[in-house]
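A single chain, nothing else alongside it, follows as structure tokens in the form predicted on its own.
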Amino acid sequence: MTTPGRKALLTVLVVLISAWVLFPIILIALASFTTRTQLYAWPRSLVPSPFSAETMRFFVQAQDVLQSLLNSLLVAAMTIVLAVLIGAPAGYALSRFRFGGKEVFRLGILGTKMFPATILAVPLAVSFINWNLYDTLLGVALVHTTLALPFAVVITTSVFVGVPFELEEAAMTLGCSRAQAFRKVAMPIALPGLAAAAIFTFVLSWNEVFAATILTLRNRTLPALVMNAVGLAGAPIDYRFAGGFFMIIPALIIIFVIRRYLLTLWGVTVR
């Protein structure tokens, strides 16, 4: 296949994917700015007329909903903290020190990827209990922790090989200490990798239902709140259609404001 003909099939494939991607969200935007009474007309035009705030309110002001989103942003932040927090020096090992079965390590750490956690519900729900941390924003975070640390240790590794260690050792022989060089030279560099682990632990814990679900009665997190009241209460399908739109605008936002440390780890600069 020539050139012109490879491009315009890779310029085919990225229309194709991105509408896979960006159709639905924009059927759920539409519909969260679409009136009741439109809603629920048939036939249903696809883009509103007018467009009407209406939907977007009665979810916003359902009740517990804020409370829910405020939850959500906690746990978020805490389970980014965490993630990076024990993440990163784990990275830095794997990339830095030699030792016995440290390809195993590795690879265990993504094995652990491939048990479901709908096995670990009730023993879970059980220790939780125990520990006082049922119900609790903190054991939601710590479960979210969990998930997403196989996730940033791989990410960080891989940065942490692609920052030179001749950089660190030039530091120390300047008089830091390794935890300094660490500190001032190797983290500076990888702050655009720290940032992409960042933004896959937000979104996984955004989007994360099954712990919250289990683990939770009244401090739910808004996609626990959402399922919740999908499943068992039958909600409406203007509560439905708003609170999808709703749940994807915090994530949008966040890889919106950083996608520039994204795309660096990914050798693409933005101007």
Second form
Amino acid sequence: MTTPGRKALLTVLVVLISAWVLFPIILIALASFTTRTQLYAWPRSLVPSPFSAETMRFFVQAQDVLQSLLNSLLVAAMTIVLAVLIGAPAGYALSRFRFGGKEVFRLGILGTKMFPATILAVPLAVSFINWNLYDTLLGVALVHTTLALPFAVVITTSVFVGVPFELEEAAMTLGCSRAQAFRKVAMPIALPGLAAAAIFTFVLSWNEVFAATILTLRNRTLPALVMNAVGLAGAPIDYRFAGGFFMIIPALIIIFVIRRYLLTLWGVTVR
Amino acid sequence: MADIQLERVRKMFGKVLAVADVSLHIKEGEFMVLLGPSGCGKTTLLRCLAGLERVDGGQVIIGGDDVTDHPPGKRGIGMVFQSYAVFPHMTVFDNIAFGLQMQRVSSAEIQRRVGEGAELLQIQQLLARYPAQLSGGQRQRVAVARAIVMRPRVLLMDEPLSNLDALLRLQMRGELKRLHHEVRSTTVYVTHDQVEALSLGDRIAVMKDGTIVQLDIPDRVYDLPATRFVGSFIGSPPMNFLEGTIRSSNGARALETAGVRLEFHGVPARGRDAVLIGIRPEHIAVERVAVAGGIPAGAIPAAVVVVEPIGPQKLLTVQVGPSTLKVTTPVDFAVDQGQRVWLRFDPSRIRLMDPQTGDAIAS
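Since the structure above is the form predicted on its own, I would like to see how the form predicted together with the partner chain looks, so please show that one next.
Time for the whole complex; same chain goes first.
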């Protein structure tokens, strides 16, 4: 195919895919800033007039929303700490050492993603009740950690592959112990990549709704609360739009922030 | 500064013997080059010396201290890596100061010694930069400065020039030689480049398959290779080898090749008949015989296969019987492909080898 033809095709594809993703987001965003009366009006203009924060305010002030927002943040924080603490050493080991069963281990990590969480729901709930983890934030964080770990391991592996071991060896010849070499050299260089892994984990935990719904009753995270409000309590349409938009924001901001790191990550992996 | 004593050092990788019981004494202030093709164990031996590899047998003794079980940081070594291994997240100053900071040297002293090291490597104006802003040659200087400011008892270099382009390599080689004369630290230098080895080393240890096959000063390694391998690894083009026979007639033993009796005085008094004749390209004189039928005595007939002008000389590839030889001639030596020439070996430069083992035969 000629270059201009190829370019045109590429442009069309990019526009189509972007539209596919952006269209709902834009609709939700517009609706979130439309007054409730206008939302129910028919016919209704697409662009809000007047532009109003009333709907958003209604959502934020709705029962339990602020508390579950706090819960979501706490769960995400715990998940990040756990996933990075467990995932980063695994990633480091995979990038640095040759050991028996390494490839099996690597595949096994991804294999856990093939397990449908639905199957685990009932046994997990029962176990959590037995362990007094049911309806606790820690319980949710543990499940989120399990979900996030494969990504954390895969991302940190490629991060540490990108940090040549010779740098740590050089530090060791300059008087560092193995641990010091890691802390003073490998760690600072890997930090942006580890931050990307952390942010990725945040997004995953922030958006996760299934486990959070099943394993909590009163201590809902935000997605679980909204899900419950919409599904069972039949929340009004303005609550839905505002809730949806509210939950999209962090993901959007974060994607913009880590875009650069994700690209360098992929660059490293491709190498 | 210290001497190094390696005692039967052994290193295995799984079932592969990378370093096979190597013993080596490196004198205080000496520049020792470990030379060999890739996979010969030279880098592994250096890493055993540095403590980056744990030995599977033997001892590493630096300055009289048995450091076999010491971690790299406790051996009093400084190391320069092939990839430079300059820390990308630190400025040049912090890179050079890193080891001193680990030793908790006072900041005034760090300032002074980093300044000294930077001056020695001529990178004073780069101290505030980050490695990403430096060229390969400048990074190499930072890596060397970082090792030197530690005032190591032993300086280890693992192919430090192989990532530089040719011109820069030549320049850095001279710099390293100057540096060694100024600092005079015991240095172990790993390379696969025989020119580097010949130009830098006080002594050269030629390695193959995890063992040292020859340990000697550069001149002798070049002129008197201990094995066929050493002769063919060192020199560009390498030493020529062709089959020879020792024949007895009238009680005297003489060396023959391609049916020509060679003038050679080092024929061993007894033993084998078949030998391998080793001779370097520059020790073969090439003659054209203008007069038809006039065969020069003691000269070997050869056919020119390839003529390559290589600047200061011409490099000829010639065929003698079944053997292909490389010889050099002056640039103005007029010769064409396919032409017949006569070769005359410098008798004092002929090196006989055992055709089976490849070992040199003492003459």
